[in-house]
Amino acid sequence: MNLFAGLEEIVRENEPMAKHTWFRLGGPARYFARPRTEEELRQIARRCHENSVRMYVLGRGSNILVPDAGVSGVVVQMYYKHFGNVSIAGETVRAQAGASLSQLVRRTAQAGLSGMECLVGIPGTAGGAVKINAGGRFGDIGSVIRSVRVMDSSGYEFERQRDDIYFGYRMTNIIAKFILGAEFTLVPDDPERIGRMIREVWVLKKNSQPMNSRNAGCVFKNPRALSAGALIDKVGLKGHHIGGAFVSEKHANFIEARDDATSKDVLQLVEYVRQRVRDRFDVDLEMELDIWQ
């Protein structure tokens, strides 16, 4: 490992990909590093720059579809027990990229901050959620970010303000590697009404989708003005099913995953889908879930 030659103790090799994932699937990562601080952070990025090693970043594995021979490169874990610092002060929140979602929804409800309640049942973290500004039907997280905390692959760290990022549907113009951290500036609200707000949309997600299944939330973006699970649904594929994956009969946006599953069949079981969609309606389904290669 002299890639990493000092840093051993922070760097395993050939770690099972599947342990780490919500689908439970996948192969080895050549290497598998959990840095403690922002600097073993840069080492890293700067190592692997330096040697033209691809890196991933993994957060809690939520939304990522690892393939069954596993990934060659670098995965790179922003563990939450090193980047999940969370704190408040008036109006403002501060969450490192590692911090989950739910811990986010829950300090800003119990400190009568309103702004947070769209990420109810979100399983990621703050780092991933701002990446693909992550939401729903009841709004985004790039609604109240004010500011973004980068590093990017050669170890370079700056800070990104609102005006300067684009946020759009599951997607941002944020190209750096790394995000560290973020600035959010929520709205003071009766927390009781905040929490009844996080109780009502817990309770749809829970009646309308999986959520305590072998699942990578949403395979696939809405299209504009509609819905994809709806056209999965409306071309029969509810519970169909290759090898031991099988689209969820709750949401047809979802694809669970049984003990005997491959990341194989999941792959194989998107592109079907998106098949019989194009030729029912002439729509192209664009990926959500992030396929590493």
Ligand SMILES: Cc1cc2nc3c(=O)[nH]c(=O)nc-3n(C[C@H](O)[C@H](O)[C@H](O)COP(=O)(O)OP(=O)(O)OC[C@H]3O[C@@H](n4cnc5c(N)ncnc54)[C@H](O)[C@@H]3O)c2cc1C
Contents of the next structure:
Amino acid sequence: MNLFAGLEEIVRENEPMAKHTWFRLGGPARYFARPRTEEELRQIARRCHENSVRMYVLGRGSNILVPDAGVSGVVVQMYYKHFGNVSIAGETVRAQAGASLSQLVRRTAQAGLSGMECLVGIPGTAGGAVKINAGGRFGDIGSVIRSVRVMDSSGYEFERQRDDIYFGYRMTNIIAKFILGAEFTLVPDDPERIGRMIREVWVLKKNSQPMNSRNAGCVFKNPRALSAGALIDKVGLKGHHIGGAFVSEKHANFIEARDDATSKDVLQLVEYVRQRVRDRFDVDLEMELDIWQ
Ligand SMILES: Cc1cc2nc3c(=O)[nH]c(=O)nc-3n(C[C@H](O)[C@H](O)[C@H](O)COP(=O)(O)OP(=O)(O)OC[C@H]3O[C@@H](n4cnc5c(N)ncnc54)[C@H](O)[C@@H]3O)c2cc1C
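For the form predicted in complex with the named molecule instead of the form predicted on its own, what are the coordinates?
Let's see the whole complex now, leading with the same chain.
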């Protein structure tokens, strides 16, 4: 492992990615790194940059699909044990990239700060959520962000201010490789009211989405003014399966994996669903799920 000489404590070889994704699917990553500090992250980034080795950034793997053959290159996880700090001072909340989103929601609610209730029930890390501007019908994380700290692929660190970031529908214009952390401005509110809102969002999510199965959230983005789930439902694909992957009966925009599923099954099902929706409605469904290649 010459590439990572001196970093053996934090870099593993041929790590099965199925261990690190919500789908519990995916072959080995050639290298898998869990830096403990920003300096270690910088060293990994620089070595990859200088040797033209591809880097993949991993939070909790709740929005990705890794192929059965795995990925060559390095998967760098922003792990909660090393990048999981959350601090609250007045109305300002700071979170490192690996902090769990659910913990962030809980901690801010307990502190009587409103703004994160809309994120309840979304698994994953703060970094993953910022990267795709996670959210739902009640709002998104972008609306409470004040600034985002990032590191580019050559190891250069800088901060981006809210005014300079575009937060779109499940996307941002942040192109730096690593989100290191973010600062949020929340609004003081009655903890009782925040708690009620959290329960309301949670019940809605629990009743409409498969929360306890192997899936990765919504597979497709909603096309303008339409619901991807409704289109898939209308072509009669709820329950349809290819191998061990099937379209959720609870929400047609979710694909669930049974024990015998492979990533190939999911990919084939994704293509089949897209084709059927295209044929029937002349609509091209865009991916929300990040498919690694
Ligand atoms: C049951 C279920 C329900 C869900 N509901 C919702 C929902 O309501 N709304 C919603 O928006 N999403 C939802 N999701 C999808 C997912 O939970 C979110 O997108 C979440 O924000 C992903 O975070 P993660 O840490 O797991 O990211 P990962 O899945 O690990 O990564 C997602 C993407 O972000 C990148 N990334 C991750 N961390 C960083 C970082 N620190 N720096 C740079 N790039 C990074 C990855 O490279 C990848 O491209 C759901 C998923 C599940 C399984």
